[in-house]
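To begin, one chain is listed below as structure tokens, in the form predicted alone.
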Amino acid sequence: MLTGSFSLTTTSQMELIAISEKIHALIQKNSVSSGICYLFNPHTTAGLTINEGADPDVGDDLIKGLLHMVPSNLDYKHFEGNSPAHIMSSLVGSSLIVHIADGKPQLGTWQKIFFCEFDGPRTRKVHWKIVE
């Protein structure tokens, strides 16, 4: 088994990064030809999701998306008024298991591995663990 983290920063209030290439870099860099690999976020304001990568729009609209079914200006109770990002972080969710094989993670042609930031601009972590 072997784990590990990085760390990435965000540039925005919110956006989607994608880190497809850099699972593939991890994967090759240990040399795994087959297992699965578990990605866990471990903030409470962003989330890791697998969605369309082939187009940008695709991530701009589901960031719409998810404002539009978390409006901002509920009477939320919590100090630091970042509420709608706790929303969207439980409904995107904080982990992802990838399967691996032939080296690489196992995904659909239009398909990447996204970072989920809603509440940036921050510097953040990702742990991953692959089993093989």
Given for the second form:
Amino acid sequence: MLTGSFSLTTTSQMELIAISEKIHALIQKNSVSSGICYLFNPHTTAGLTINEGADPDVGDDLIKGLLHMVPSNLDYKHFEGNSPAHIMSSLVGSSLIVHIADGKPQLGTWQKIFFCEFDGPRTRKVHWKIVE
Amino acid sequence: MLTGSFSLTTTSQMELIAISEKIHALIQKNSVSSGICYLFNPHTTAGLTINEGADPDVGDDLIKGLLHMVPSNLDYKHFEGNSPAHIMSSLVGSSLIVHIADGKPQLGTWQKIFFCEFDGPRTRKVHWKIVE
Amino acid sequence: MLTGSFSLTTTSQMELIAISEKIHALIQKNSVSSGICYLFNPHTTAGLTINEGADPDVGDDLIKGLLHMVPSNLDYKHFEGNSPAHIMSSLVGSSLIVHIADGKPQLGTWQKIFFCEFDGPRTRKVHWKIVE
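Any chance you could show the form predicted in complex with another copy of the chain after that form predicted alone?
Now the full complex is given, and it begins with the chain already shown.
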């Protein structure tokens, strides 16, 4: 099982950062033609998701939807004041499975893999493992 | 690692289609007794989930809940007008892990595996891989 | 592939129960230094998530957020009256991937693995598999 981590820097409080190219590059670097890539986000106010990457408006609308669903003020108890970001993390999820075929992520035509920042800007990490 | 894809046709704008029998059949066809089945939905306005399959009202209530949480009109920017379906896709998730035991999906008594259509009707695909 | 199950008892209608120590213990018991642990919840009114475990208020706020997002009364059809719990199960998800490094779950500083009870109290099960 191949394993590693990479870092990324977010620049806004909430944003989606496409990491498909990073994943494609590490699949190529390790000469993997077929298998599964497991991504894991070790942060509790961030997440990983797959969605449309052709139109960046989709990511903005996802953030808009999450901000609507998870109110900024709901008599939360957590002292740091970032409970909405923690809730969004559990809604979107902290890990992803990406199938690998023909030496690249087996994504649909419009899909990209996104790191979701919900409480930035920060420096973040993603752990990955690949099983051939 | 065994790998493949299957198609399915949805007939409504939003619906849950049980695919447990399809997964069971491909496990049997490949004579797998124990392992993990990884399902991946390559579409950005659909998802995969596991929930109660005995009473079809549960699936209808899930759709009702999602329609309540994700408003149809929220000043979305995406020009195609289907942002709610994209948001639901990230909420439910695009992939699933199904444990395999005794030659079948190791599901709970009431669980079924569902393909979630959020922007149909369409012809859809599901990619699968099985590790023994 | 190592495989097994464990039980846990919940004591409230809705609660998050940390199971990181249980997962750490079974990794150690099986002398696994590196790999992936796959957790699966076979119940349709419960889930699995990873979030902050240092401050228990975060779990309480997650429950508060879910109760806000998923109304208790929405003209649901399911006769058992626990549709909100089913909806939360699909939002949070029924399975988890946990990377293993250095003989333990490769979690972030603040992360813990949680079993989410949405319709308790009940006795619940978690199925696990480990690939080295």
